[in-house]
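The chain below stands alone, shown as C-alpha cells; this is the form predicted alone.
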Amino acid sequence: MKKEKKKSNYLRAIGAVAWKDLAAELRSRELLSGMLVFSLLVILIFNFALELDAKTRTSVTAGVIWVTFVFAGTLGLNRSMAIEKDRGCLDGLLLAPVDRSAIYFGKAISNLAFMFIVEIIILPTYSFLYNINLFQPGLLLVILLGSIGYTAVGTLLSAMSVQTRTRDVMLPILLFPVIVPVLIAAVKASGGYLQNLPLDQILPWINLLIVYDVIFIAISFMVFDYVVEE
C-alpha cells in the first residue's frame, strides 16, 4: 500500500511539472512561437534553395526534416530551462519535497510535447511544399523514437548548461556530439521508408534508436540529481 502511494505521488509530481510548463506556454506562447517560426523559415529556405527533381528531393528529405527538428528543438530546450532559471522557478522546483527525477521526467514530457506540436505543423507543410507523403506509419514511428531520444538527452544537458553564463552557446556544444548516433539512425531510417527500402535494411537503425532511448533515459534518471546539485 505504501509503495503504491509513493508511486502515485511520483506520477502526480511528473504530471504537475509537465502541466505547469504546458499551462505557462499556453498563456505566453513564447517558446512555441519561436520554434514554429524558426522551423517554417528553415523549410521555406530549403524549398527555394533546393531546386531539385522529385527523385533527388526524396533522397534529401530525411536530412532536411531532421535538421529542422533538431535546430528547432535546441531552441526550445534552451529557452525552456532559461525561463525556469531567470524566473527563479528552478530553485523552487528543487526545493519541492519530491524525487528530483520526477522534475526531469516532467520537463522531458513537456519538451517532447512542444516538439510534437512543431512536428505536427511542419510535416504537412513540408509535404505540401515538396509534394512528398510524410504520413507513413514507419516514418512516424522513427520520428517518435528520434524525438524521445533527443529530448531525453537534451533535457538533461539543458539543465546542466543553464547554470553557465554562456548557456545559449554551451547547450549546442554539449548536445550535438551526444545526439550524433540518434540523428544518424533517424535520418537513415527515415530515408529508408521514404525510398521504400526493404525492412531488413531499416530495422537495424530502428533498433539503434530504441537502444539509445532506453540507455539515455536510464542515465538521465540516475544522474539528474547530481547535475542540478552542481
Second form
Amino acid sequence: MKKEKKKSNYLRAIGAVAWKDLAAELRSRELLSGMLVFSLLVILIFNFALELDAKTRTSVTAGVIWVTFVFAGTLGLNRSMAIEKDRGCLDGLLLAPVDRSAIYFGKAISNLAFMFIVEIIILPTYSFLYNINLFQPGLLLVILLGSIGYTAVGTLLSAMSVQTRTRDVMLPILLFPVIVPVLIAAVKASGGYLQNLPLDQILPWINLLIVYDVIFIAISFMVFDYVVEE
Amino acid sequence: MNSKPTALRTLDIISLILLVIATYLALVFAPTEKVMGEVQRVFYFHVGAAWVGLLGFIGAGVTGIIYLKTQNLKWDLVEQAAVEISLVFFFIAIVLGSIWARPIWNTWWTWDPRLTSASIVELIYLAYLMLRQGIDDPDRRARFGAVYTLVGAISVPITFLSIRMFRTIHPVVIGSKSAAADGGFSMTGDMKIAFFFALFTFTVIFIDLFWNRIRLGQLEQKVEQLKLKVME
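In place of the form predicted alone, output the structure of the form predicted in complex with its partner chain.
What follows is the entire complex, opening with the chain shown before.
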C-alpha cells in the first residue's frame, strides 16, 4: 500500500513539472511561436537551397523534415532550460522533496509535447506545400520514436549546457554528434515509408530507434542527478 | 613529485627507440605489397594510431563511470588525458587513412562506418573540451565531462552499427577473406612482424603519453592550488 502511494507521488511530481511548463507556455506562447516560425523558415530556405521540385522531393523529403525538427528542437530545448536557470526556478525545483529524476522526466515530457505540437503543424504544412501525403501511420510512428530519443538526450544535455558560459552555442555542439544514430535511423525509416519500401527493409531502423530510446532514457535517468547537483 | 620519475623517463626513451625500429620495419623491412605498392606501408602506422585512439576512447568512457561513482578528481585527470590522446591519435589515423585511400579507393574520404565513427569521436571530444572550457567550478566540470564522455561512449557504437547497416567498403584485413576487392590483402610473415611490432610500439607510446599527461594534470592542479593560496 505504502509503496503504491510512493509511486503515485513520483508520477504526480512528473506530471506537475510537465504541467507547469505547458501552462506557462500556453500563457506566454514564446517558445512555441519561436519554434514554429523558425521551422517554417527552415522549410522555406530548403525550398530554395535544394530546389524541391517533384523529382528531388521523393528522395529528400525525409531529410528535410528531420533537419527541420532537429533545428527547431534545439531552439526549444535551449529556451525551456534557460528559463529555469535565469529566474532561479531550477533551484526551487531542486528543493522540492521529490526524486531528481522526476524533474528530468517532467522536463522531457514537456519538451516532447512542444516538439509534437510543432510537428503537428509542420507536417500538414509540408504536405500542403509539396503535395506529399505525410500522414501515414508508419511515418508518424517513426516521428514519435525519433522525437522521444531526441528529447531524451536533448533534455539531459540542455541541463548541462545552460550551466556553461557559452550556453546558446554549446547545446547543438554537444547534442548533434550524439544524436547521429537517431537521425540516420529516422531519416532511413521515414524515407522507406515515403518510397513505399517493403516493411522488412524499414523494420531494422525502427528497432534501432527503439533500442536508442530505451538506452538513453535509462542513462539520463541514472546520470541526471550529477547534472543538477550543486 | 617535482622531478620526473626515472621510470617515466626510461619509458620515454624506450618508446622513442621502439618508434624508430617500427618505422624501419614498416618502411624497409616489410615487403612491398604486390597490388597496392608502396602506399600500403601506411597501413602499419594507421592501424597503430587507430588502436591507440580506440584505447583512449574506451579509457575515457570507463574512467567517466568510475569518476561518477567515486567523485574523486583524480579520475577526472585520467579521463581528460584519455580524451586528449584519443583525439590526437584518431586524427592521425584519419589523415594516414586518407593518404592510403586516395590511390586505392580513388577518394580522400567516404562515409564508411569506421571513418564516420572516428570523425564523430573527434567531434564529440572537441565538444567535450569546449564544454570543460565553459565551466569554472572544478567539481562541476568533472561531473559534466564524465556524463558527456559516458553519453558519447554509448552513442558512438550505436552510430557505428547504424552506418554498418548500409554497406561498407573498408577492408577488414584480419580475419576476413573476401575483402580483397576493396583494398584488403593477406599479410605475409614479414608483414605480420612489422604490423604487430607497430601495434606494440603504439601501445607503449600510448602508456607513455598517458602517464606524462596525467603527471602534467597533477602539476596543473598543484599550480592552481598555489595560485589560490597566493591570492588569499
